[in-house]
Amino acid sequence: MSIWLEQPGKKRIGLMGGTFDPVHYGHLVAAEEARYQFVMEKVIFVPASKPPHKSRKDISTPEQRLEMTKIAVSTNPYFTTSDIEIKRAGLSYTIDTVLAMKQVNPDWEIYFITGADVILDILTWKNIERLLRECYFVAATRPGFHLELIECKLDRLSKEALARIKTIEVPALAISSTNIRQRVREDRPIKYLLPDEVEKFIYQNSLYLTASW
């Protein structure tokens, strides 16, 4: 287990980004080898209110995802969840988030943990630059990636914003948000790949019966 510290003094803590819908436990397992990995207090869920980077127009609401989250998260007492990119107007980035967070806890070390192919996409992302220097992110990644990739993709960034991306490797990381609402759509079972209570609640309120393209 890692016991190391980038700033000694600072709260080291997790922000798991994302859309979650739904949330599934490939999130779940990630977020729990980040902690693990990486001696965190806790990992705040931050569902995002109007992703930038997703084309799809029947994304389900911010409460519902909301909602599948804190069901979701609500066995470990590890995890929490925030509102804070559903509150705030406009579209959700996450320099602003993790800014918002710093300025309410200037104590915290924060790690971003995110799927490595959604690191591979950084620098689209606004301010990235500044965005690691603020926080550190931890990039999950199936067994097998390449994680050359990484730095062959991102090699407009300096060596030191570079040395703050790590990696985990996650072998949940097979399950997918977009393979489970393709499921939903054809009837297929969906048990296993979520928490009981999240695929009661995509039932009870039918989610995803339609197709998002």
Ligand code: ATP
Given for the second form:
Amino acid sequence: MSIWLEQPGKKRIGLMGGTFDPVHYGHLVAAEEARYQFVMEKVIFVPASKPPHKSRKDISTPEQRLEMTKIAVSTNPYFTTSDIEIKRAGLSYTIDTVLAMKQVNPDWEIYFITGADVILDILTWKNIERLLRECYFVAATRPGFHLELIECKLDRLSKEALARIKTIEVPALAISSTNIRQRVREDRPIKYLLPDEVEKFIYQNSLYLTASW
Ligand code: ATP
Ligand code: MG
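Switch from the form predicted on its own, shown above, to the form predicted together with this ligand and output its structure.
Below is the entire complex, every chain and molecule, led by the chain shown above.
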């Protein structure tokens, strides 16, 4: 059952931004739950070219991250990928991506899907008030997450902006790309944390074997 009402003439599209280094089941579960609850036509995974909030110098190439993301979404007919941020290069700002996508697709109503950790950090984002006028945010929280934390941490936002942040609960998947990279380096298993085909890609391309962060 959807928790969202139809807006006539608009297509609801989810955007899932991230580094995806590598993409894992935490990303996929959050995107699928958001798609289902908000009845989105599709969810587009957008790997960042050079994420402004990450300073690690050794992330895999953008092409490798895009390829892993393509592999991961290939089994879901509602999921797709975009290379818009990778093609743009330089820093990736969500506002630029959302505006560019809406310019080409004026009938899109965009829902930017994030994890709870990211939503608590958005006050530092470029043009956040404008961004929250241009799109909705869907914050995937774990069961037990205190929703008041969002209002409390983001109290500098206008009431209108805050109202455009929706929350959904996803099963608690304590999976992170950081942990997966560390596991590969330590020769520990990563099976069941991400799709088999992505695991294969990581080993075939010898990713994450050296630590430089
Ligand atoms: P890293 O450890 O390198 O930061 P990550 O696992 O957090 O990687 P990102 O590419 O940074 O992955 O995250 C992309 C988006 O997915 C962010 O909005 C993040 O909050 C969300 N996300 C990451 N892991 C999970 C998870 N286990 N469950 C739900 N959402 C997640
Ligand atoms: Mg992260």
